[in-house]
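Only one chain is included here, represented as structure tokens and corresponding to the form predicted on its own.
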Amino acid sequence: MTLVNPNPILQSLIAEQLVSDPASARGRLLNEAARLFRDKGYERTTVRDLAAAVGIQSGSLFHHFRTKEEILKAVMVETIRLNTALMQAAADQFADGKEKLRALVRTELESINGQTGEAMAVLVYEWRSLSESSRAEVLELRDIYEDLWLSALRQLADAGQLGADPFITRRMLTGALSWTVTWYRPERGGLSLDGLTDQVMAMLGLA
């Protein structure tokens, strides 16, 4: 969940205590936890691993969190909060349905392949590791995030610009965009994020 050059949206969320400052001890712990949970898996990551990653004693972790599961939940909750705010801000810049959807695609690609990619991967693969109550809270936040997409897709469908069902379209996009982390390498001379976004829109017949 590493963020470089924090933007005003992040700063506002930090001020409201909705996400952790990446430079704080808690923020560094969540960043390292996201990386370890993605690379090793939640079950195989120990408290000792987490403590070693941030250079503290295992017992010191519990100044911030009572359990390892609380760390996992915080990674997920803070990631969804941040990305929901980023997506909302991007979508709010446009009234046109195509431009709104393009902004959502572009922002999600940037999150997956940059700012919060590790934490977003944890969301996909580890949410079943949460307790039932924690899972319910995470899913409630995720529904708010997904509603941003469904609203934009329904706008296009209502205007006759999207032939497919909005819900199914979003499910297909979720898989396609998430999978880009396995092959998208702009540093090797590939497409820019804008170029990749254009390709996604073309696939949807919305270029």
Contents of the next structure:
2 protein chains.
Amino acid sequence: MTLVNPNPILQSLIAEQLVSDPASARGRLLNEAARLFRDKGYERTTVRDLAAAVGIQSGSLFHHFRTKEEILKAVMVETIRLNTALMQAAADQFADGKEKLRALVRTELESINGQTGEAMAVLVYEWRSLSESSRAEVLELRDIYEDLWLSALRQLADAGQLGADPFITRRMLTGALSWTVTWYRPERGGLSLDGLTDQVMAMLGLA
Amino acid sequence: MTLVNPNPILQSLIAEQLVSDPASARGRLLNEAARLFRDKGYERTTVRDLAAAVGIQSGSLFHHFRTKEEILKAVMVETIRLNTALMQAAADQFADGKEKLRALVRTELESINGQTGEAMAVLVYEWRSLSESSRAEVLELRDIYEDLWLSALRQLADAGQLGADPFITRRMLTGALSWTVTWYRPERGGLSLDGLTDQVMAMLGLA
DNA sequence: CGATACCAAGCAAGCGCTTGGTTTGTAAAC
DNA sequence: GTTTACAAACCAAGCGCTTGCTTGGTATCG
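Alternate state requested, the form predicted in complex with a further copy of the same chain (shown: the form predicted on its own):
Next comes the full complex, this chain leading.
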């Protein structure tokens, strides 16, 4: 009984070997690692915790990864790759600046609070635990991601629809959106992702 | 040669024993601890690091604090106490909603990026490392702080000047403002704290 | 057969914290 | 004005435990 993941973007990234299949041993470990890293933090999470989460011995981890840090880096790199592709697809759907921004906000909120939310939180809050060289590698990927945002925001600014500077606005949005992971609980609150997106747009005066 | 700290709010808190004097042994340790916790994270910071930062042996730390976590908690509790007092004073200066909010934004940005910045960052990003009971204690203090924000934002919402819900707006601001610590570099950029405050107000459509 | 995936055991290092004892500051007793 | 008393502040050493990671060997499977 094989379940095919319905997301074509994820599928093509897996085919290109840019992202691990969540059904594979490596993929399952990375998912569990992201969850543990978010819940307890990278340092508090031991290799024994990670191994137990996928039902193997701690030593067996090092058959798949050379170091614990390599696991953190893999979580981050694969998460950026996936989300850059998702954001690209979302942005390409619209030409209008306001609609484009709305799609980006909505997609990032979905990444942060949905299935890849654990990994996104790790990406935002655990970069200090990366070594210098890994950090540089991750930052390079992040720049591509950020360019998607900046071009959309610049488009709005040129049309006179943005109150503040595009760079500043993006940085404010980065903080504001990633912070939602600490308080947004769609299952309880009643506020849907679309509703939350509306609120963000309203806050920016783009309702 | 005694130097008197010019901040009267800090002085009165020290007098009431709610905050440690930064010149005292305890105060100096808490300052160093905040810096180390922010730079390396709580878990990566060892008691040996903390002791070395103030020039004593690691064991001697436990003459002042019973556990390492007690140091983290003290950093957080004293930081909230100080900043609640600072925010209260800032808010009391203005009656007009927009001016009141501007004062709050400006004061919080100053806390985050100024002298107490290390401690503020710890407050935001290291709460996971607190034990359950310490967390409850810190949250209680935080609620008082948050009420200052909410009353100002409600005032604006009642006047129809706020695009989004006050609660949501505050949460977005929490994320956005605390995130500035990762990118805002006044000494290099040229953007002053007042300028940054202007940008935040402009983003909210309250320029 | 050979490669891949794993287990069982444990090592060296680093961790938070404890211990017993020494120095230092202060103030009363003589 | 020296002596005695005592607590606060600190040191030197190290204990018990956990950490990331290694090692040598064993299943599993194409």
